[in-house]
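In the block that follows, a single chain appears as structure tokens, in the form predicted on its own.
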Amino acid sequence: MESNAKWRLACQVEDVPSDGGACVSFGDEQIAIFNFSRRNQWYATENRCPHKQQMALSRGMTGSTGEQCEPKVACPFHKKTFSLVTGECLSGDEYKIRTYPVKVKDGKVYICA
């Protein structure tokens, strides 16, 4: 995490669909926020899929993979899949996305970016 990173109000809890994602903007940066309501967990990543440079990850399909049930998102256009924990590409490619810490307090979602 960058030294100038700080907690920022991103949205209200109800702005992000259950078991889905939404996009927020901070200046010229788009960040995808994911609500894994079935697991009571939240994640945030950059919204840009590095495969074709499209701002689309917030609209991707979420799920989990492997024995550890690692949370993931698949790009809605080309199905490249990324870990929501590490940002690593789970599709066998060397792509990686940035991830951000998330906290929820009093019905508000904050990200550290």
The other form holds:
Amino acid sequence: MESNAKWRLACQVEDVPSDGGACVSFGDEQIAIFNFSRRNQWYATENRCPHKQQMALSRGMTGSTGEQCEPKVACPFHKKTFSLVTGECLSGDEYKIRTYPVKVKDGKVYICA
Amino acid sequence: MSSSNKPVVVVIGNGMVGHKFCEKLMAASPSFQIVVFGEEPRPAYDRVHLSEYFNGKSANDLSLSMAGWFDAEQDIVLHVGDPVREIDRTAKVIHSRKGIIQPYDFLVLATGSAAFVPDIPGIEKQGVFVYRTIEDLDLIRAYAREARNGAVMGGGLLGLEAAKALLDLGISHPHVIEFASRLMPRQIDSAGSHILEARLKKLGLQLHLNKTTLAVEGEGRVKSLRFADDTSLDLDMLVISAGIRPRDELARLAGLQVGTRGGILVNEKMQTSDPQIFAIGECALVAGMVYGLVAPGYEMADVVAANLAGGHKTFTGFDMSTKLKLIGVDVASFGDAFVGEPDSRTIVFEDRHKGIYKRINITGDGTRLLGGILIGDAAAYNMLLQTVNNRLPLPPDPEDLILGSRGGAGSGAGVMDLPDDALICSCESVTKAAICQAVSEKGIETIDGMKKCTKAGTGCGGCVPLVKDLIAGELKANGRYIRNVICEHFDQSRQELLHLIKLHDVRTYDEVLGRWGKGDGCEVCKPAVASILASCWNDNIQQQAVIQDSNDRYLANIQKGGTYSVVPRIPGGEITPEKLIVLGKVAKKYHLYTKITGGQRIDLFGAHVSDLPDIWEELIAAGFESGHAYGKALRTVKSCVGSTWCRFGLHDSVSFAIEVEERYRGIRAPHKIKGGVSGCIRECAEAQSKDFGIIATEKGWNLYVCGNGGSKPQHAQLLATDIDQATVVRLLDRFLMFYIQTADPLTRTATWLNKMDGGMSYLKNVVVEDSLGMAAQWEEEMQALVDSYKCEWKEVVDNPALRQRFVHFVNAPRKKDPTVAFDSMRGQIKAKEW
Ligand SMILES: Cc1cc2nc3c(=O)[nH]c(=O)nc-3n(C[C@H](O)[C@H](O)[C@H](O)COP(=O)(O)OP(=O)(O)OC[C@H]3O[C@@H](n4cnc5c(N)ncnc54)[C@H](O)[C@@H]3O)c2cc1C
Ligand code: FES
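Switch from the form predicted on its own, shown above, to the form predicted together with the partner chain and output its structure.
Once more the chain from above appears, this time first in line as the rest of the complex follows.
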């Protein structure tokens, strides 16, 4: 699939607040990492909100929606919400955000980007 | 490839319609083997939203979903980057460029169309592009980096979209060259075009109408255009958008009948002159018409899929109503946009000042809507289109449809009046009945759920507002009143939750969610619970930073571009020269924009998140404290200068304002709270537009409550007359606690009062007469909040662990967000436009 993506060290586990997000810098890219500690899950997405191109998603509030408890994040600007799994906009808009695989090992967070 | 003996359907073209056909056929019947050949190097993508490729979407984002295509039961093979060269109708096989020879039982041509390139000398030069595929856009993007000016040939729907794309690529003031005397000649009339032209000029487009291009000039690459009127235009690049030409070359070669002006001739079952071969989408010519929109193409796909699967369906023409997206000006045309007298009567509304034009055509007897045009404001588009398509009756004054009704009855029919078979989403052919059924039988309540369940709204997206209205309408019709519960995670109202939290002495969000909620919470219940916890216990909100609204999480207001603003408290609007100088120095040091707010304080804008603790450290050292401008809390108590200086002043309004502001600072509430104190009846502090207003009288003070400025101004109402300062404070304690404990989230005092049974006289009874017997408790609770006040910013500044959270990049704490950029204006910085 994405052949040139590789696992990269993003940050330490404690850099990302419990049930919150933080942003890491990879060259020119900004990636938002979410520590969904209620479910012991980690997610990563692009930090840019496609609504007004704001680098803000890492500062957004996380949560879930629906019967399946789809994990999501709400942009702090206008509260557009996005699935942390598919990147789909759950507020009914057409755009989507990129998502990345995350893994945690020995207290370090890695992202495949 | 499986060698089953299922009949083989070969699809030529993997564009939007070819893709949809495969989807429909697989859904209709499992008994076909499908083989698709696509010329483009990638699987089908959303061409309708192609321009978003320039707005940050990747090719991947645009790709159409193929979920389920390659499941075990499905028999489908997709060859991309391999166009079909030849159809051999006698042997019933096709030959692909890569040499595949594929037999077929049925053949479906979905080859789409190509941009029409007029035969003008020099048109082959470098720097001339068409606008149809992702590859075209890659070429345009690369070339635009070197280009300073550019033009689009063609002022139709696609041409204007391409011009906007050039603008997005950094070509300032792109030109649009149109042969006709108006823009979008197929959709709008000249009056509408005039208004549209004015709006587009404001957006930075340069329009040239009535222009016939004679030659494209330049050595090897385009340098200028020469026109028939002897004028010329210098440019570096040109995008052609002069219409489409159906791709019928393969069909022609195979001896199928084609139209004189192009298009593969088909009957109402989309059959070509060879009954085993079908044509759908933009390559098909049906009843003399080539349809250049996606929705009719999808309908054609459905017709063929249904007939192959044994059904009976015909294509009976399609509505060509359109709404232009992207350009920044609403433009829509629907039904029969052009009919005039004597077949119909026309009603026109034109507002040159605001740039709005609306035209509707109604039948001579005024009973039905035939079509119309909307420019500048197309909010009514969906409903008007439904009114045409479903032949809904018109209101007695049909002009209400575009003007809104002035007094009295509502204008036109509501969504719930539509007939069951009204087509709501034409891209996915979803009817009103299907949407309402999904609500009442499958429990769908959100647009997202509806998209998953019915696919409505997943095509062009134009019907989304209508779908939302239908969901709300159907919920209401089922008697499912939207109860005042906080959100999907809690079945309680804010007031109920507050009582539970107090009763059970619960202190964290996680415990609240664990005891009374479900799921993982969201951006609605987290801040609501955070506010309740703060109102009950007054613990520092930074202890549970992730449940705070972003502004509370960073103790500052997020602004355009992602920087923050800093507002220190200036109680009563009184400030010493020394402190003013400190504000100036800090603003200068951190490059902040400064503005005096409506609440008599000074707002410093443009602070990077990582500078916030340093800025506050300096402010606190100079004696400032947080102004809570970011919180749902007391903002300011505005004052006039009062009896210390003013010759009319009765009492010292400034001192009283400071006392009240310092008493209630930091207390969290359902929404922000503003106050005002005026020293006499002249009311210079505008106290009657505040949540509470205190006005000096000869004998004491009058207390007003529940006023509001902002978008819905409301005068505050008199709660008590001629009372002394201590009584004012006591009544305010009660009033504020009553509000804090009973209002819904994000409800200002004015709205809270408007919804209160019994209104002002009830409020007076509760607060002044203590009819609920709560007064003593409320006063005590308020005193506890007052006594536990601490400046949140001071706690952060003094606590290294909390300070650490104020960074943009956790892996590079000193690095600032490089995307933050400012413009300048009147000698200060200004956030970049978004
Ligand atoms: C910029 C832009 C904006 C648009 N906006 C809108 C809009 O807002 N609303 C709307 O309704 N419509 C819009 N359209 C039109 C819409 O995209 C088309 O109506 C739709 O894509 C038609 O689908 P189709 O499958 O018939 O053709 P296409 O999507 O063009 O697909 C045809 C495919 O067949 C391939 N092909 C051709 N010949 C062969 C061969 N011999 N062998 C194999 N493959 C072949 C082509 O390469 C192409 O991939 C827009 C179009 C563009 C370009
Ligand atoms: S910028 Fe994210 S919702 Fe508007």
